Structure formats: structure tokens, C-alpha cells
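Given next, in C-alpha cells, is a single chain: the form predicted alone.
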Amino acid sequence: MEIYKHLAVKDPDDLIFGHSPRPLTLPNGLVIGGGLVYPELNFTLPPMSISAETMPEIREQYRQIIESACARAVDLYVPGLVVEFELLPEMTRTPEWGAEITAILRDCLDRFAQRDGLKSALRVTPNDIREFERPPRMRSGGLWDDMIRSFELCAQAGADLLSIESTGGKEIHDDAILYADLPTVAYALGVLGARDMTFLWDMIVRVGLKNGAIPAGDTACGFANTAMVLAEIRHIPRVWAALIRVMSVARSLVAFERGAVGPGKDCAYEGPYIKAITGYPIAMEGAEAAVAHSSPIGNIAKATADLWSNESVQNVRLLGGAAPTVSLEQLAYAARLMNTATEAGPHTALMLRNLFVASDTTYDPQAYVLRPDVVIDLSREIIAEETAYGRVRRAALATAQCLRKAHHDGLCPLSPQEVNWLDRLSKQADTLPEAEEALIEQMKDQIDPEKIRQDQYGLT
């Protein structure tokens, strides 16, 4: 287990796209974080039922998607390609189905590598199906067994990278977002989520080592991205979503402490913090992810990306062709621009990175907390603590102070309503106890036992 007490990236100018202190080299020679940004294409099915009867059609859809995308990647002279297969819940609950699709994708990638020299990697992300039982059983039961089996079979079928969008603690986090309940968010992320990540990622690392797959990384998508989407439709304050984003770092960091080595997951917008702390490469998404969801961080997300992703796109027809192929082209051109800037020299690359940053940061606090200098400063605060809860607490306090100063200095102006919310949330952060045990005791009478099995997190 690795405990991070020092930053891997100390200078904000070194936190830049395509470069990681600890690049990942795959057996085929593809180096992620070694100087180039590669597109990471993510795709899914159009609306349809998933069953044994429809599996022949589903297999054919995935064959068509990957064949077309790889052919376009060759036509565009893409220097490397990462493909992510996010299993739908039914494909995880029947692990053999997910493994079948993994094998189809693996076969196509291998053929294009042999015929056209296309270097590639396949990330496979089983679904966290544990949440389909209420309250969720996080460490045992049939859904847990199916999920483990899914990781194993997909790794054996040819996955290079293993990831997940895990949901431990989400049972109480969703309501806490809507009620602006900062102590419960801190409990969900720093106590429940961190404990679940430890248990879950010990399993994923074991499966990866046993089957020759790389444990890549997790994401706080179900937490921080839920807040981002709610802020985008004005159901919660934007400063609240920004606070949750930085508070989620400690939870995602657990995967790397347990053995993950990147690249981090695309929808983990906390990725720049992970890169600054661990030095491992990350995937990011932004403008080209509008096919899946809107966000206020379309350009700044490119500033630190080693893989540039589209989040996910359905296999539907557009005027330009199949939507996944169109997305691949958009990603390829975005990555090409970043790589061209890198080839022109450090000054040009840094100029482009700074333009990505400047184009977003004044418009939204969620963008501001992704500024490289802010990421470095807040990352240093986070790792000053040794426990996940301590890091979540420190993140809340430091981020609130950071946003208040940014507003005062005119770097990220906030509306009067947002300022009021920042004051209210700051007062809640100030009340967080320093000791994790004190928060656990405080939350005992507030947690609805109908929503959560605390014993599944090692708590009584």
C-alpha cells in the first residue's frame, strides 16, 4: 500500500496534458503519459432491451462500432487509441455477456494492430451492480459475486485496463447533495466511500494481477458529477458542486493507495488532483463529452489530460456516420492539436494549456478548482492529512477559503446567492470534528438504517 505524503507534481507548469511523472507503458509499447495525448473512445448501445434473445444483435452492434472506429483512427493517423467498454448492468449481472463483448473488441483491436500498426489499449469497466439491492450489500451476496466474476472474465477475455464507477456511500450522498448537508457528504465520501474503496480495490488489484490486466482507476462520478449535473440545471449552488468535487479527491485516491496505476477514469474530473498527488496518468473529458452531458468545464479539462475522452455516445446514425465514429474523429482532432503544441516545444504547449484554463475559469467555481495552480495548492492541503476523512475535511475547509479569495480578487466572480451559499457551507465545514470517530458517533442517529447497511462498511 502506498501512502501519499508528497506531491508528484509540485510546479503548476508541470501539470500539463500528455505528461505524467509516472507514465504507464503497456506490453505493446503504447506509453500513456509519456508525451502524447491519445483519444479514448467510449460508446454504448442505442435504447434496446438486453437479453439472451437480443445478444446476437448486441454483439453485431459492438462489432460494427469497433470496426468503424478503428478504420477511422487509421485514416486519421492516430498515434494510439484507447477504447473503453463500459458494461451495462445486465452485462455485469450475466458476466459471460460482458466477456463476449470484451473478446469481440479485443479481436478487432488486435487485427488493426497487426494489419495497420494501430497501437491500442482496451479499458473495461464493469458496472457497480451492488446498488441494485436496497439497502446495498457491499461486500457479499449474489451481486457482489457477479461483479467479481465480471472482472475476472473480462480480464481473461483481453481487457488491458480495469476500472469501475463505484458507488459506496451513494446511498446517503444523493439526498445530502439536495439538502446541502455537508457533514453527511463528508461521512459518505471520507468514511463510507473510503472504506468501500479499500475493500473493492483490493479485489480489483488481485484480479488484475492474477489475469494480466492493469488496475487503472475509479471515479467519483456518482458523487461529484451528480452534483455537477444538478448545478447545471440550477437545482443546487455551483459552489456546492465545486466543494464536493474537491472533497471527492480523497475517495478516488484510495484506489491508487491500494494499487491502481492509471490511467484514471475519464469521468473523474478530480483527475488533475490524482495526477498531481500520485504522478499517474489520467483520462479526462470535456467539450466532446457533450454527447453524454453538459458541463461548465469543457476546455479546462484538456489542460491536464493524458487521454481525451467523449464520456459515452450511443450507437445511432448521424449525418457524418455512426455516432461513435464521429466522436472518435472529434477526439482525434482535439488530441492532435495538443500533440502538435507539444511538438512545437514547452512554451507553445504551456501557452495552449493556459488558454484552455483561461477560457473556463472565470465562469464557474467548478472550473476554477481545476486551475493547475489551484490543484497544486489544494492537493498539498489534502495530503497534509493521513486519513481519508481528514483529507475530505481539509478539502472542504481549504476549498471554501480558496473560492472566497478567488471571488474577492475577481478571478472567479460569484453571484450574491452563490456567496451566501458559500458562507452557509463554510459554517458547516467549520463544525466538522477533527477525529473520524467523532463524526461516526455524530452520524449514528442521523443515518436511516433502511437506506444503508453500515456493517457492510466495517462499521457497527
Second form
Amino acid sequence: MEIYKHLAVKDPDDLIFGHSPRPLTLPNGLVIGGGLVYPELNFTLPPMSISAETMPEIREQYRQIIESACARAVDLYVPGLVVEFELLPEMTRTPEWGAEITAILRDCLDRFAQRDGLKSALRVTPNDIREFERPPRMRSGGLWDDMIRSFELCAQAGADLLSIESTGGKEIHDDAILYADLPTVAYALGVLGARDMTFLWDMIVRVGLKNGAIPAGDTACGFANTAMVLAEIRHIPRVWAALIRVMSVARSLVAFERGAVGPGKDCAYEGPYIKAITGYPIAMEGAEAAVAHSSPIGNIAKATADLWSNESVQNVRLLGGAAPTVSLEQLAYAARLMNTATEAGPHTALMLRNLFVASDTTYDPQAYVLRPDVVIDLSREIIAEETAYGRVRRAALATAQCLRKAHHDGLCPLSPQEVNWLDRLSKQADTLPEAEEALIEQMKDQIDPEKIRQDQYGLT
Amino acid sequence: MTIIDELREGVIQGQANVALEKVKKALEEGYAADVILNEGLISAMSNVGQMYEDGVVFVPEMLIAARAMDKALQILRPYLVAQGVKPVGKVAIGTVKGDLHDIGKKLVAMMLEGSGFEIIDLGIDAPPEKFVDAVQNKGADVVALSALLTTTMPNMKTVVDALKQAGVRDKVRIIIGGAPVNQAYADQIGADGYAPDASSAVRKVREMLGV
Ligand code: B12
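Moving on from the form predicted alone, please list the structure of the form predicted together with the partner chain.
Up next: the whole complex, starting with the chain shown before.
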């Protein structure tokens, strides 16, 4: 196990797209984080139900998606392609279905590799289906068994990279977001989430090693992206979403401490922190992920990406072709621009990166906390602590201070309501006890046993 | 300021203990339970709802106010029952089978409750039988369905069909919502209406029941 005590990237100018200090080389020679940015294409089904009866049509859907996308990738001379297959819950609950689709995608990628020399990698992301039982059992039971089997079968069916959007601690996190309850968020991420990640990722790393697949990374999607979407529709303050993002770093980091080696998952907007701390490559998404959801970080997300993704697009017909094919084209051009800048030299690359950064940071605190210099400063604070909870607490305190200063200096102006909330949240952060045990004790009377089983996290 | 004004202010500020105390005091002062409910609690929540629509507050303020109202209602409920006050309507709400998204559903339920509706929360991943049961045995006037996944949208139709099959379709109004659905989809599956967000959901349900 690796406990990160030093930053892998110390100079903000070195935190840049395409380059990571610990690039990943796949058996076929594709290098991620070694200089080039590649598109990472995601896709999903159009409105339809998933059952044994519809499986033939579903197979056909995925076959068409991947054929057409690969052909377009070749037409556009992409230097490499990553494809993510994010299962739908039914496909994890019946692991054979997910594996079948994996095999279909594998077969097509292999054909294009042989015929057209298209270098590619297949990321497969089974679902965290444990939450289908409420309160969830986190470490055993039928859903757990199916989830593990899904990882195994997909790895055997040809996945190169394994990922998950894990949800341990989420049982109490959603409400905590909506009630703007910072101590509960800190508990969910730093105490529960981190414990669950330790257990879960030890398993994923084992499955990967045994079946020849690379344990790639996790995401705070269920936590920080839920907050981001809620901020986007004005349900919660943006500063709250920004705080949760940086607080989530400590939780996502656990996957890497347990053996994940990247590339980080696309929807993990905390990725730049992961890259700065661990040095592993990351996938990011932004402007071209508008096909899936809106975000306030469309350009700045490109600044540090090693893979550039669209999050998810439904397989519907557009004038330009099937939506996934169209989406791939958008990703390919975005990546091409970044690679052209890199080719032109470090000065040009940095200039492009700085434009990506400058164009977003003043509009939203969630963009501000992705500024490379801010990422490095806050990452340094985070790893000054050794435990996940300590890191979450430090992140909350340091980020609140950083945003206050940014507002004051006019670097990220906030509305009066936002400033008011920053104060309220910052006061909550000040009350966080230094010792994890104290927080655990404090939470004991607040936890609803109908929502969460603390014993599933090794707590009594 | 009357005690009702103070109660309203307590709820708006989300101070559960204040709300509780003021309800007790209002009852002592002889206010009728329905007056306390309508002019105190519901009026406070509609105030907060308006502030939210105007962009003055966010959802947390609204939820904290709703929590205060809930506390106060616990005291008030027996008095309402004794006085024979009925809720404006009963809504059975749930996220359809296969779908675990519940944030939107929760907000819709909260706003309906704040407007005087009684809520039967069927939770997430709710099979059609639960909705049928709510209509047959629990007196739901409205069935409200939420789905966030394109792959679970079809399960809304399953619920509509199940209600038909059980012979209770005509007894209820059906409203649907969630990011991937729209009015056209509501028409297509034979639901009575659709609303894009929580406050319009309240308007729509009122309109459906003519209250
Ligand atoms: C938060 C979230 C989650 C959370 C859910 C937490 C929770 N407790 O609900 C978690 C992480 C668990 C999750 C899981 C998954 N999710 Co999700 N999730 C989201 C996200 C980011 C936000 C949803 C949300 O809460 N919005 C905020 C609320 C307030 O808005 P709302 O739900 O739309 O509700 C409002 C209105 O729609 C309306 N409304 C809602 N319900 C009703 C009902 C009635 C009757 C009425 C009148 C109105 C109404 O009023 C509400 C208030 O204004 C969306 C993205 C998006 N753009 O929606 C993806 C999204 C819905 N998820 C998606 C996916 C794919 C998944 C997963 C399959 C991911 C995976 N691979 O594991 C799983 C599925 C789990 C399952 N079986 O359901 C996709 C769906 C794509 C598709 N094919 O349909 C989306 C669109 C993300 C994306 N772009 O890819 N998700």
C-alpha cells in the first residue's frame, strides 16, 4: 500500500494535458499520459428496457455503435482510442449480459486494430449495485457476489481497464448535500467512503491481477457530481459543490493507495488532484460531455486531461450519423488540437492550457478549484494529513479559505447568497473535530439504522 | 405580531424548536387547528417556496423549513383529526422499478406535503404492485411516478397498465416526471400529466384534482 506524502507534480506548469509522471503502457503499446491525449468514448442505449427478450436487440445496438465509432476514428486518424463500456444495472445483476457486450466490443476493437492499425483500450465499468438493497450490505450477499462476478466475467471477456463508480457512504450523503450538512458529508466521504473503498478496491485489484486487466480508478460521481448537478439547477450553492469536490479527493485517492494505476475515471472531476498527488494519468470530461449533462467546467477540464471523454451519449440518430459516432468526432478534434499544441512545443501547449483555464475560472467556484495552481496548493494541504478523514477535514478548511480569498481578490466573484453560504459552511468546517474517533462518536446518535448499516464499514 | 406570525417566521427560518413551541402556544390561545395549519405552516412553506423560485434561497433552506414544519405538524395532527380536517389529497409517489434516483422525487414529495397533501412515499425501485396497493387500499387520489433513466422510463407504462389491469385506473390521476420524460411521453403511455419540476408539480396536481 502506498500512502502519498509528496506531490508527484509540484510545479503548476507541469500539470498539463497529455503528460503524467507515471504514464500507463498497455500490452499493445498504447501509452496513456505519455504525451498524447486520446478520446475516450462512452455510449448508452436509447430508451428501451433490458431483459432476456430484448438482449438480441441490445447486442445489435452495441455492435452498431462500436463498428461505426471505430470507422470514424480511423477516418479521423486518431492516434489511439479508449472506449468505455459502462454497464447498465441490469447487466451487472446478470453478469453474463455485461460480459457478452464486453466480448462484442473487444472483438470489434481487435478487428480494427488488425485491419487498420487502430490502437485502442477497452475500459469496462460494472455498476455498484449494492445499493439495490436498502440499507445496503457492502461486503457480502447476492448483490455483492453478482458485482464481483461481473468484474471477473468482463475482465475475462476482454476488458483492459476496470473501473467503478462506487457508492459507499452515499446512503447518508445525498441528504447531507441537500441539507448542507458538512459534518455528515465529511463523515460519509472520509470515514465511510474511505473504509468502503479500501475493501472494494482490494477486491478489484485482485480480480484485475488474476484476469489480466488493469485496475484503473474510481470517481466521486455519486457524491460530488450529484452536488454539481444540484448546483447547476440552482438547488444548492455552487460553493457547497466546490467544497464537496475537493473534500472528495481523499476518498477517490484510496483506490490508488490500494493499487489502482489509472487512467482515472472521466466523471471524476477531482482527477487533477489525483494526477498531482499520484502522478497517474486521468480521464476528464467537459464541453463535449454536454451530450450527457451540463457543467460549469467545460474548458478547464481539458487543461489536465490525458483522456478526453463525453461521459455518455444515447445511441440515437442525428443528421451527422449515430450520436456516439458524432460524439467521437467532437472528442477527436478536441484531442487533436491539444496534441497539435504539444507538438508545437511546451510553450504553445502551456498557452493552450492557460486559455482553457482562464476561460472558465471566474464564472464558478467549481471551476476555480480546478485551476492548476489551486490544485497543487490544495493537494499539498490534503496530503499533509495521513488519514482519509484528516484529509477531508483539511480539504474543507483550506478550500473555504481559498474561495474566500479568490472572491476577495476578484478572481472568482461570488453572489451575496453564495458568500453567505460560504460563511455558513466554513463555520461548520471549523467545528469538525480533529480526531476521527470524535466524529464517529458524534455521528452515533444521528445515524438512521434504516438507512445505513455501520457494521458494513467495520464500525460498531 | 400574532402568535401565528411568529409561527410562520419560525418555520421560514427553519427553527424547529421555535415552530414547536409556537404551535403549542397557538393551541393554548385557542386558535383552531386548521387556522394554525393554513395560516401558519402552509403559508410559511409557500413563502419559502416563493423565495426559492425567486432565487433568494436554495433547497437546503427549504428543506430545513420543511423539517421545522414537520415537527410542528406532529403536535398539530391529533387536533386536525379531532377537528375533522382532511388533507387536500393523497399522493402516492415513487421512483419506478429498476431506478434508484430519488432526489427529485423527494423534492416533489416535500413540496406537495408543504402544500397540504398527504404523501404515501413508495420509495425507490418501486414495483407496480406497490402503486396498485396504494390506490386500492390506502386511498391515493394521485399516483406520481419518477424515472431518471431512459431504461426505466418504460416501467412507468408498466405501472399505468397495472393500474388498468387492477381496474382502478379511473379512480386516480397519474402524473409523471424526471429528466428524460416529457408531456409527449405522458400522453404516449396514457398518464394524465407531466411536470418538469417540483413547484410546477404542485400546480399540476392541484389542477388535476381541481383543488
Ligand atoms: C445524482 C445522480 C445519480 C445518483 C442518484 C442519487 C439519488 N439518491 O438519487 C447515483 C450516483 C446513485 C446515480 C446512479 C446511476 N445513474 Co445517475 N444521475 C444522477 C444525476 C447526476 C442527477 C440526478 C438528480 O438527482 N438530479 C437533481 C434532481 C433534483 O433533479 P431530477 O431528478 O431531474 O428531478 C426534478 C425533475 O425532473 C422533476 N421530477 C423528478 N421526479 C419527478 C416525479 C414527478 C411525478 C414529477 C411531477 C416531477 C419529477 O422534479 C425534480 C425537482 O425539480 C443525473 C444527471 C442528470 N442530468 O439528471 C444522472 C443520470 C440520471 N444517471 C445516469 C446513470 C446512467 C446512472 C447509473 C446507471 C450509473 C451507473 N453506471 O452506475 C446509475 C443507475 C442506478 C439506478 N439503477 O438507478 C444517467 C442516465 C442515462 C440514461 N441512460 O438514462 C444520467 C442522466 C447521467 C448521465 N448523463 O449519464 N445517479
